[in-house]
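Just the one chain here, laid out as structure tokens, in the form predicted alone.
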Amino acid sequence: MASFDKDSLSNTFTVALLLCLVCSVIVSGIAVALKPQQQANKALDQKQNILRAAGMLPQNSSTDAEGRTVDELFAEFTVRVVDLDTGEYRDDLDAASFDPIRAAKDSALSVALSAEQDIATLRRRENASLVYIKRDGDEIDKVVLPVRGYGLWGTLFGYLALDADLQTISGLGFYAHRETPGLGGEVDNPRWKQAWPGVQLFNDAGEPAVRLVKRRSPQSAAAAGFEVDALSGATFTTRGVENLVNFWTGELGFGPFIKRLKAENA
């Protein structure tokens, strides 16, 4: 009878295959087990970024000055899906599961942008998006809008918060980007982010007019209210931030929604 050769090529392949299968099962099992926690962490991170843009949660903190948690603070917001063309709410879409970025990749749920329209370098814009609205009684207190646009190395994803007048910026923050640390990456610098609250969004004609400039206008000048300091040495990132803010608050972005909300609260 032939002796068993444990070092044969066929046995080596068999052992390797079995080891790969066992490892795959273990890794898959761990991934499935951890998925709920990963989704919970993703949702928590999203809430934190929205609250920080709105000035309701300090940086690197999970509670506000009164000790309220992220979930408690976020519960003050109503999340709605809005049609970007009409500015009307879309009650046929579930805000809890709707993903605007995924919709932008679906030709049936988005629209292609021309070179002239696409100042934020998006290529396609979703037909509907999410809005986060905080009210004080019957009056609007804050509105937070998801925004994105191309910088130097990739797309910046963030949130733009507006005060009750829907004219004054409450804050801007990015939760994902690929900009160069120390240059475009300064979009994460708390000192730069502190320059956004109070900036005026629309000019007298109702057009988005935010400008990132190397040299600010005198405080007495009309242009001063629309200006934010440019990021030193980061021309493309600076231009990208300016473009994305003005795109998403313009007619192709949340402009129709903001106008409708202003009219309702006039």
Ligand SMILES: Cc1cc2nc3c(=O)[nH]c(=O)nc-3n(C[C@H](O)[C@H](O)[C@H](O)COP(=O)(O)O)c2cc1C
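Take the two forms, superpose them, and find the largest set of C-alpha atoms that agree within 1.5 Å; that set is the rigid core. Keep in mind the model is a prediction, meaning the values are calculated, not measured. Positions refer to the first chain, counted from 1. Compared with the form predicted in complex with this ligand:
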The other form holds:
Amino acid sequence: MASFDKDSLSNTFTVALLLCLVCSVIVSGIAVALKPQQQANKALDQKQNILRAAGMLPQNSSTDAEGRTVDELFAEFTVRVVDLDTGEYRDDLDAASFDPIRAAKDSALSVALSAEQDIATLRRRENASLVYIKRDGDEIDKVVLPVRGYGLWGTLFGYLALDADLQTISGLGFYAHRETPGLGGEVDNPRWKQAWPGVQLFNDAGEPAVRLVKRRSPQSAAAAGFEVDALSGATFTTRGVENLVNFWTGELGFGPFIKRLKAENA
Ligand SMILES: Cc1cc2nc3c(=O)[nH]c(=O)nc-3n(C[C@H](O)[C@H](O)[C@H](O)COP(=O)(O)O)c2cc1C
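Complement to the form predicted alone: the form predicted in complex with this ligand:
Up next: the whole complex, starting with the chain shown before.
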């Protein structure tokens, strides 16, 4: 029997090639096998972000004070697709699979924003988006809206939660951004996030009026209710957050939907 010449060039290449093939099959197999788990983790993460924005889940916990899990708490929400122009529900679109961020990239499913309209630097806005509604019996208890907008280094993605009156902010949290830790990254600081619940959204004219300010107005001033402390050393991120909140609660964002719900609840 001919002996295997392990030092020959062709055999060295053959062994290296076989090894590469075996390794790539193993790695791809693992990637495919783990995909459902990755998707489940991603979905769980989004649910946690929504619950945290709504103040229903503590920051570093996966259960609430009564021990209810993320899935149990999230089951209290109804997820709907909303037409952003009319504020009406789009029952022809499946809320479970609809992705507003992907829709914004498709010219058939989104509109281009003019420079004047585009205060959150989105370039395009999806025609429809998702809303997460929690009811207490027939009454609305909380509404959570997906929001996004440009900071200094990139787009911040998050959720804005509103109280039952659809006028008071219940919470704001970002799940992805590229701001600098310690500067713009302070959007994740629990102390800063605590400043959001109770902030008023709309002025007497019904326009979004949230302001992020370096110096707060006196408590007695009408403007005080709309104000949140700016992030120090992060003027660009601060402006980005102010703009994105006001964009998504305005006429081009969820404004028509919020008005419709308010009128229904009145
Ligand atoms: C390395 C580096 C990272 C920065 N990251 C941010 C940031 O994430 N967000 C931001 O608004 N400003 C950031 N800045 C600061 C801005 O460039 C700018 O100086 C700042 O917004 C001024 O804010 P102030 O007027 O509140 O001091 C960064 C600056 C440097 C040098």
